[in-house]
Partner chain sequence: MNAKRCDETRELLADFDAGLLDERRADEVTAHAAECEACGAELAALKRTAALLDATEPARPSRDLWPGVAQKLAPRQPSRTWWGIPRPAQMRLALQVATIVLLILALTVILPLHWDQGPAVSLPHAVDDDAALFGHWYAQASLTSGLGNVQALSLIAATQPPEAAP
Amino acid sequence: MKPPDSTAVVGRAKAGDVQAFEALFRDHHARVYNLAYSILADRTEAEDVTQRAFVKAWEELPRLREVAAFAGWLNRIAANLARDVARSRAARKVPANHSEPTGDKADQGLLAEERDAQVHRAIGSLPEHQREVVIMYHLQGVPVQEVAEQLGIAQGTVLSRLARGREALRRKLAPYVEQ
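Structure please, single chain, the form predicted alone?
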């Protein structure tokens, strides 16, 4: 949940208060990174998109009409930037960057990283309306009511999209789940 004074912090940042924007960065960095990573399945690109999203948010913040909509607005900026990177990568046919450590622990880490990458690729392959609510609810921990408010849709629509997204993920990830 948002801190009760988050709209005040957004308002101060919108007025040019750098410290207020730094507080917003701290509060939203993990969510934005997780969103970018879920689309890109690449840690380096996700961090780059996260940084670019905050730079763009700072530049565009004076034009934000509803300070209460900051989180959703920031998510849309990050998602659009991540999709641009993914499209660019696809056009160049460049795979996601995965490092290859060595040794037994490294093998376990590599398996976990590959599993995480599969999950993020599966999430990234969902239709945008499902992906958005799955990311916000499951990866960012945003409550259903707040997801509905940020996206401007009914709570029932959020629940429906979550259910359909989960079912699609269940089908896509079935080969990776031990029965």
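In place of the form predicted alone, output the structure of the form predicted in complex with its partner chain.
So it's only the chain below, everything else dropped.
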């Protein structure tokens, strides 16, 4: 999942190379979108936050010191923007634009969709440091070593956060995992 020599690409984008920044967008936008979606549970808002996160990243990139930790830095920008939107929505008392599972739909596709939506919401309720590793490892299939490299943390830390995250999710998703 990690592009080769991504640090060099971040360096070029930092220097103002738009093509390099587009390459970063292509590599990272799916994760950023999933982070935003997990927090907001609304596709339109998640798309808007993803775009704003990258625009903000472009503006702030010259001040990024550790280019190797670009992914984690970008995650934090997106998570902060998503939380702002969620707070603003809560203040206006606008519900998220998603359907609650009813459990009586015959269509397996819809059931799977509802189950996935529940999983995303459960992930969204995790602390940020757990949420990002769960999304990268489980939803995007990034190996532990690459998660560690992209976030600039130790592999043991990734495993520990995954363990705590799964422990919390096991309780939140009890109807799906208990027999």
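Residue numbers count along the first chain shown, from 1. C-alpha atoms forming the largest set that superposes within 1.5 Å between two forms make up the rigid core. These numbers come from a predicted model, not from an experiment.
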**Report entry** Cα displacement of Phe54 between these two forms reaching 2 Å, rigid core superposed
**Finding:** no
